[in-house]
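Only one chain comes next, encoded as structure tokens, the form predicted on its own.
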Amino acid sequence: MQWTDEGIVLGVKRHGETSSILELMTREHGRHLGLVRGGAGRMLRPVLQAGNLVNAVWRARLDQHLGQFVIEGLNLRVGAMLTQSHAVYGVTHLAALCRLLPERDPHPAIVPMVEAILDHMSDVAIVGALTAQFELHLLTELGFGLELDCCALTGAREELIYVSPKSGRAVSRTAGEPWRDRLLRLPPFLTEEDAADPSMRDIADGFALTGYFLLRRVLEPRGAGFAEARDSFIATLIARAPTE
């Protein structure tokens, strides 16, 4: 068995004296693990950093085996991010999100979305919006997508500014007014392709929305919760944002 694919490094664990177990989020083969000979060595250690893009050749005698990776670095972006605290937290959070996907289950849209987030890591507003959008998309990939195209109560498609925490469906301004304190706010950037640059309040509301449903529908049924990296990522984004 053999295939070649590009992937983003999610993490690495030392294996024996010189080797490592590498975890990649690949374009066509999903989240995949494999052994890297010499992965703990001086030459490969900088390549196998979470967030880097690599080319991977995977080989195994049988498909169900762990297999071995031969790795070549393509975009070693992580070194330039180490001075930005939000970037360190962000890379850790993105890896944790990818680990919610089943191993070896193809999700072709995931790598391009993560790549876009990593490429915009220096801009706190853009990276915040892209990450919240990614969390919303991940709910769909996991089978828990929200219904945000029309009002759950009236069927209206305009002024959808709330989401029901029970149904995960959008609610319009008029229909939701009596229950606005019980509803989650739906910021425009999560649903409108041409939405104006979101404010940091919009981004915080976006994370509150996606975080609520990731926790209730994905993490809590697995007996898990968010890692500290998510809260730290959001907090450092807000702290670095220009005063509005």
Second form
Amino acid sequence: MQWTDEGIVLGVKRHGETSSILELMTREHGRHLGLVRGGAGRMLRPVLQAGNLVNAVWRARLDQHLGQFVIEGLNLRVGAMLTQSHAVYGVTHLAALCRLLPERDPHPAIVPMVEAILDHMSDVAIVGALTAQFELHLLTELGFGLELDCCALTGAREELIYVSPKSGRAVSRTAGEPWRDRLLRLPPFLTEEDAADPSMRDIADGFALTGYFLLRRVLEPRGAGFAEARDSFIATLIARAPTE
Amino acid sequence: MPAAVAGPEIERLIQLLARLPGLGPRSARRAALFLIKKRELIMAPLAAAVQTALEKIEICGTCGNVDTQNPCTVCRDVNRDPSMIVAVADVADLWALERAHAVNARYHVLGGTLSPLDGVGPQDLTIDALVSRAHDPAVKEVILALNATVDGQTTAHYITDLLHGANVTVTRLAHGVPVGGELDYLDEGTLSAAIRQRTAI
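Having looked at the form predicted on its own, could you now put up the form predicted in complex with the partner chain?
Starting with the chain above, the whole complex follows.
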């Protein structure tokens, strides 16, 4: 068995004294693990950092085997991010999110989305919105997508500003007014392609929405919770945002 | 499977030696043979030293260093600058900095770095103890001497956030070109970090 693919490094575990077990989010082969001979060495350690884009050749005798990766760095962007707190929290958070996907299950949309987030990591205003959109998309990839195209109560397609925490369906302004305190806010940038630039409040609302459903529908059934990196990422984004 | 060529005691010795870092089954066999040949000269003192160390090893209650006394030798040293704490991930890092005579400060061993992949969270590290030490009025600076990896720097930024309330300067190690490093052979990440953190000559 052999294939070649590009992937984003999610994490690496030392295996023995010289090798590593690498976890990659690949374009066509999903989240995939493999052994990297010499992965703990000086040459490969800078390449095998979470967030870097690499070219990977995977070989194994049988498909079920762990297999071995031969890795070549393509975009080693993480070295420049280490001094920015929101960037390292963001990379850690994105890796944790990708780890929710089942192993070896192709999710072709994931790598381009993660790439876009990592490429815009220095732009605080954009990266928050992109990450919230990624979390929303991840819910869909995991089979827990929200229905945000029409109002659950009236069927209206305009002024959808709430989401029901029970059903995960959108609710319009007029229909949701009596229960506004119990509904989650739906910021326009999560549903409208031509929405105006989101404010930090919109981004915080977006994270509150996606965080609620990720926690209830994905993490809690697995007995897990969010890592500290998500809260720290959102907090540093808000702290670094330009004052509106 | 090859038949054992020695008694179970010697085979057990080889098995245990093979678990040491840097030793595989073949080199463990060589080391065991060497010990057997030098029973009086090496093996007996080594066994006694291992036994003594096993009985006396303690983890320092102040900094988390490994020593045979608590507080450890580093924490007892009155010649060290008490206004500076160097936070490191492991005891090996503390020993590396001491070997380099890089800083004459006190230390704090965190016990690892935050790593969601390995399930290591803040509660698994001694971050609270470091924050508590940093609130001592005598402490003026905390140096975060952590690995230049995503996990290491996530831990550094996390600690920096927690130390906002303490009246200390938080610094970290520089990232860049290593001594003897040739630019042509450096990875893009290191070069990029080195350019960003360039200093005036």
